[in-house]
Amino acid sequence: MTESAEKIKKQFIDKGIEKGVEELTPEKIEKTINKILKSETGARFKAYVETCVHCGLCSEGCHYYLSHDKDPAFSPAGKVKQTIWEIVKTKGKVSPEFIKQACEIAFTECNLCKRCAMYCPFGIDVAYLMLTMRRICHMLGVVPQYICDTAHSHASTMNQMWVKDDEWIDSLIWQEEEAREEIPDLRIPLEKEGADIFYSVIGPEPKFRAQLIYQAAVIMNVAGADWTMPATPGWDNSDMCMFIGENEMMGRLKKSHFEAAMRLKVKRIVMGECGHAFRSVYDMGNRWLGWKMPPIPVIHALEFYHELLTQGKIKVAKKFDKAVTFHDPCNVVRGRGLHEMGREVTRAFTNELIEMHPNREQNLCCCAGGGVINCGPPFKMKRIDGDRIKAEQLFNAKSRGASTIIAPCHNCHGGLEDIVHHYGLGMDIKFLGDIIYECMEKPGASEG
């Protein structure tokens, strides 16, 4: 490890990194990592850590590398050089200590984002080993406070931000009021059986951005929509789990989401705009239950807004008047390939389109995914720091005027949000669906 590196890491303190720690033993640190090893993992993770020669061609994919003057401590390659690679070399013999750092290197130091695995010649999934590393961590009780807080509102209410039955149900009301002052007819469908579309939304949109279900009542009054929300548990598609390596909560988070869109007999679940919870609902917790794909086909908001676009189900009143460029979220970019729906949609509503650069898959992670952001105040500034190259790619596009970020994800919401905020770009942040409801025709809306 680098002075650099090692200066950095020293600055953080996580309770729950800390009492975990206090509670090892070699033994139990031994034990758990062989099981894990021997139980939880096989050809894939033996190709991957036998096939990596070293070569350090990932580093260019990775923003916390960048951010940090190229520091080979902070490498993809580096970073599990750090974890994986000691606890496999070393069967499991490692100590207490060892495991702090790699908590914080697996947890903190590593989006998930998968772009490095676009830059490795094998196409080795640094990701996939960083998520073996915090199953290991959750496995031994060593895990951020913040984030296992938010696991455990999942584990305790199915969803993450401990919103009650009743206060669910509340909400949609509330809106659905809110929104017949605009569009009288519209109606919020709760537990309606057999409807075309099951909405779901992440967790902090009843807790704090209750104007996004507003939205998207009005776009689905205007198309038309066949749709429903849930009453009952399920309704919430994001996952704290997945990121800590609580499969098993996981799994049950992903069962009493698909189970409330079978009860309702839905042909389809369309996901609101989160990456995350994208991840976990098509390609993670599916997958722990056994399925390959999910038991009902689900789309991405950014496939439905492009649905509705091109079959002319909405139409645009207006252009959004000022200069945008479009952030591409991990998860549904590189995890699903929606950079150029996301554009089409983008390029119909507003007036001009400019463009980062790299973007679409290549795009640098807004340094909040893969559950970093949910670790919390104690490594906030590490996580900004950690993203001042896409800082500089911000100022780049501003500098030939964009004004607007659009951004279709909630945790890049929040990772955009603090960069903008500690690097001073004065940039305005926005959904898709934002944009959208700002200027498509509709029809049947009161006047003022």
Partner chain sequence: MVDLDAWDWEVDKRMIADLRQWKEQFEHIEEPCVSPDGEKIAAVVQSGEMEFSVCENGTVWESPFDKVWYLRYTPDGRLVGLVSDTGTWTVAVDGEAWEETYDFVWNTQFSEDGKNITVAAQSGMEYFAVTNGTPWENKFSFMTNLAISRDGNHSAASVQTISISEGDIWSFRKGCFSVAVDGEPWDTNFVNVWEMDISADGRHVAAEVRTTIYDFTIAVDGKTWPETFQAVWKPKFSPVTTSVTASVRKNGVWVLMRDGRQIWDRSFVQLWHHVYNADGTKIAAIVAPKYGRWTMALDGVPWSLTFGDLVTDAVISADGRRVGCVGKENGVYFIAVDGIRWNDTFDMAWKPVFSSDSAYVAAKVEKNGRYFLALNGKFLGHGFKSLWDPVFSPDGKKLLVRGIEDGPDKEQYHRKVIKVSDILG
The other form holds:
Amino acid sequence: MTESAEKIKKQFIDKGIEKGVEELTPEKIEKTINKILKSETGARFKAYVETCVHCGLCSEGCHYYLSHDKDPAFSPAGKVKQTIWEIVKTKGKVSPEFIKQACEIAFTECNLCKRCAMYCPFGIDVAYLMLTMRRICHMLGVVPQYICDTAHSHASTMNQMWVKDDEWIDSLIWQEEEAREEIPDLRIPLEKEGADIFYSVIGPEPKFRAQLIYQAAVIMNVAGADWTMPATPGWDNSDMCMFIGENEMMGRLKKSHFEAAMRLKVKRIVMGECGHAFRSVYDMGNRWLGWKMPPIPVIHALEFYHELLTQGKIKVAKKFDKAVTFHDPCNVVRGRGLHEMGREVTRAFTNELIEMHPNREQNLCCCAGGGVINCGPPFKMKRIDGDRIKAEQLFNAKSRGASTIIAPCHNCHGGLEDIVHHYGLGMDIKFLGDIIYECMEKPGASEG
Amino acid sequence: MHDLYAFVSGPLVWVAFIIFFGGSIYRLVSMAILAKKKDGVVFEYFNFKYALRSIFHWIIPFASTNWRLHPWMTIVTFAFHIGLIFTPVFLFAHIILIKESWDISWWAMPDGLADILTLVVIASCVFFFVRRQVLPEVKYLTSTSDYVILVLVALPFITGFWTYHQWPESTFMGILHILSGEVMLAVIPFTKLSHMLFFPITRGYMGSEFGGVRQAKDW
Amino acid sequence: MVDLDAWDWEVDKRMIADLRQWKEQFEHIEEPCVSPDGEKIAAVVQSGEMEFSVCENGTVWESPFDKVWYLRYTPDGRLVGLVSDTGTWTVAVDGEAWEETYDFVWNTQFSEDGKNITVAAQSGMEYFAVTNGTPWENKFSFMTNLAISRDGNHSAASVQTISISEGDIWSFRKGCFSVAVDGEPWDTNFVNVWEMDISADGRHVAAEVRTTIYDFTIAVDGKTWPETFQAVWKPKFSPVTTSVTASVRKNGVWVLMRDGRQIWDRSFVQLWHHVYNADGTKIAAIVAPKYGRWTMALDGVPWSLTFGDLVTDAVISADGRRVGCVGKENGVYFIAVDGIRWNDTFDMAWKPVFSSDSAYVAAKVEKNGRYFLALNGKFLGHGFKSLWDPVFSPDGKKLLVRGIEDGPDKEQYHRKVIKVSDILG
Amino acid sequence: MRKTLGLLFLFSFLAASLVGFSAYCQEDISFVGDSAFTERMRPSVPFLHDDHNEMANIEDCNECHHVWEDGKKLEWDSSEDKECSECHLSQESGDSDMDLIKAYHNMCKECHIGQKAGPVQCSECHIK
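Show the same protein again, this time as the form predicted together with the partner chain rather than the form predicted alone.
Expanding to the full complex; the earlier chain stays at the top.
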């Protein structure tokens, strides 16, 4: 019954995992696992492992399971069985080969999207268990190469993309210049102490998607927001360390981010359309540091756009002319309930919103989040194969007229692009900010 | 036979109840202590309003998406759990035994209803058994202990039904009924049956995180 | 240190500039900054099409630039901006650009007396620090966490000493980073090097490092403490000796250590930003005695007053007797001193300032978009459009107030010296 | 697979047993009865008074037909002229049906267990 799963697994080779496994010995594995289980896991882990009655009801919650013709090895509990149950049962006496498999499962067969927590009658948090497995893999030095490199970038530069301190500032100055062509008095205020808003983004924005910083600057300026961005590390809210179980570094990153905002004496942090970063600042990193909730309110772009729209700070100049569908990212919908706000803004700026099904909290994952897309090219096809169901869901929306997907999350964006391309769906993918930028009134803009 | 009856219906009942209640309290308290020590977040974010909101959506048939996705499983599992809890608690024969021992009693259901519920429980066990055999995603997760648990749960109902209807060897079945009931009660805190104790906590915690922090639904 | 006695401490109020005029004069003006002594106010202004300059007390710098940013006053009152012309960058001091130019400069830092100016710089994709126009001899492929000594004669930073190609996670783990002090890297390489501190005499450097991806510790002049930890925060030198203190995470909780030995007898859920008093005999720190509750601890003893949202801006008086901070609870800010929360709530509060004899404590606070002064728990009702941190006179009896007052037709920056006793009555 | 087969067998055996047998009857019996029992939840209990007493070696009527006063059983008094429910379901005592049943059960079962003789389980007395 696991044949199909086995077959898929053998296709992928990751040097980070392979080389890491080479250096393992059964003794090291046993010692590390027991150390983690003893010192870092507690009641939640125990209750989740012991309470599961093996009913299989979580299965339908998982897009990997649905996409692999209901292969039980891809069900949430099925993945826990192949990882956590086994190490608990054997008290850590597992082989390096087992760790290799477990690593691949935990890192590339679960997006930590927590949809299954809404399918398990007991609310067992499989994402937590998978993260625990990832933590063990990290402590064993067995981590997929690409995401591991990203974590190293975080550790060295406090951002995800090895962006150096000057490159960050330079790209902001450059975007400010560019945007001044359109809106002459536009500013990207750097290091403005006492501003209302600290705007933070993820590493890939200055590196690959500078246009998003440009758009955000335009929206901020049009809305008359009192905002700033830091000229120091701490500007990046993203966090791959969280996803490899490198909690110590997650804490350092979030400290750097929050302290940059605290140093600038802002009232709140507004962040771009990123999902995992929101999770990191909202209920993961802050907790590791001892902050029960973020010390400074963190407003995700969806909520911010909604605020600007309802307060009349941005106005609709024209409606987006294509029918759109709205993809609910796990980390800001299941993670923060922003689905209605996102829809209200979408409806305001578009003529037609065609719902995909399921939607809102029930939406199917993009298969890119949870660090999976960050595991890089070796696992690209695994992501695409693992989300055939998403292609079907999108195709269904397309068949009812939707031609543009609004995906207000970077990872969703990347994941959906691959899916749309591979399955030949022929749909556009946009950030909500793209649509707002395109369709809003820009009073100060120069003609052209 | 008299000594055996006296033993299983006397001291063993005490033993079973002490293990059940003591074990349950032990499991809950030790889990709470462990949580206090190593999972402080559970207490920090537990929120009764949202915990109950979530629990209600899961203890009402078809109130959660997943219950609606699996109508047969939903019907059976609710019928099963209702039968499993209501039958022994409101069975006249049990109540009169308690009345005889401790002079307390409560409402008893008609025997006919108890008969039906018993059959429902037994049939549900058969359903679960077949489900474990037939559905790949369940079979994949199933271990021997899951079948043992199923037998442990079914046995008191089968033997109870048997002795009530006075089929052959009903005296022996009567003893077996008492014994199997006691075994089942006693193992609840220490086996997968402990999901009875932890359901409100795990579901409630997830409900609290979803409702209180994430401001989203979890059903 | 800057000689505060030299400042004008006569009690009076003087208008230094009317920003309304500036706004008429220039297309665009950025948020102003003021000199420590309050005598000058300056802002980046747009002086023409894609042309920027700086206006100080109404006078514009002689030559404009393509871009000016990060305009700041040195402690001794010189005006420093990062400027670019024809694609190169440098530092301009009072309108005079350094002769040397770079591909980029940032992270301006001043010595305590303001004499030395250090920036991080990049040229030809090589990184180094520059002090008063003199760059480090050695350049690095990567540099961050620039720190300078109190006298500004020494600078240090985390640098990459071994280049690795992207994705080479194995070389990374062997250690490719170190600390460069005045451009000279330590002999030892580490997996990572983060924030650092330079001793008062400028001769020693302590840094947060990790020796493997799992082991964190403090390295002083390249030598690590004997023990490694689950995490560490920025080390600090005593202001008078060469001993180093840092908070470290051990067994899931944080403790304070000096030279590798625990000094406070209790642990905390969090412990960071420890501060020394002037003679180094007292240490205060921001701590979380339990999850989600924040406060200050003096010599290891936390206040009973705690805040739920955050505690920031830890400050200890020079004599070490008094401790203050900014705290936030349920979304509103407070000033707290010696374990007592001031009555008023604020939308924002700045780091409290102690007088030299620690008898008085003042702070800038914000309420409903206006800025105010608060002194010894008393909230002064006069609101400003902008306000800078209050400064006590050396004898602690007077307070320098630097603020912009506005009305329907004015926006004036005033320098005002007031008697503390007049406010407190 | 073997385990599963075994379990399957056990289940089918139990299921077959449920339907395979029927109750049996006895002839010439009289029953324990009390006019207070109007609705019967269980079949009446067959009871041959003289045979029982002979077998159980009971000579004193008040061994069963007791009279209690002030918490003490009266040694020389007996109550064979009364129905059990006259005391055990009297207005003053406020007893319920349950208490009457309890009285019967305790009377029979305590003795039987003590003597290690006679029926004790539900199905042994309430024969269908």
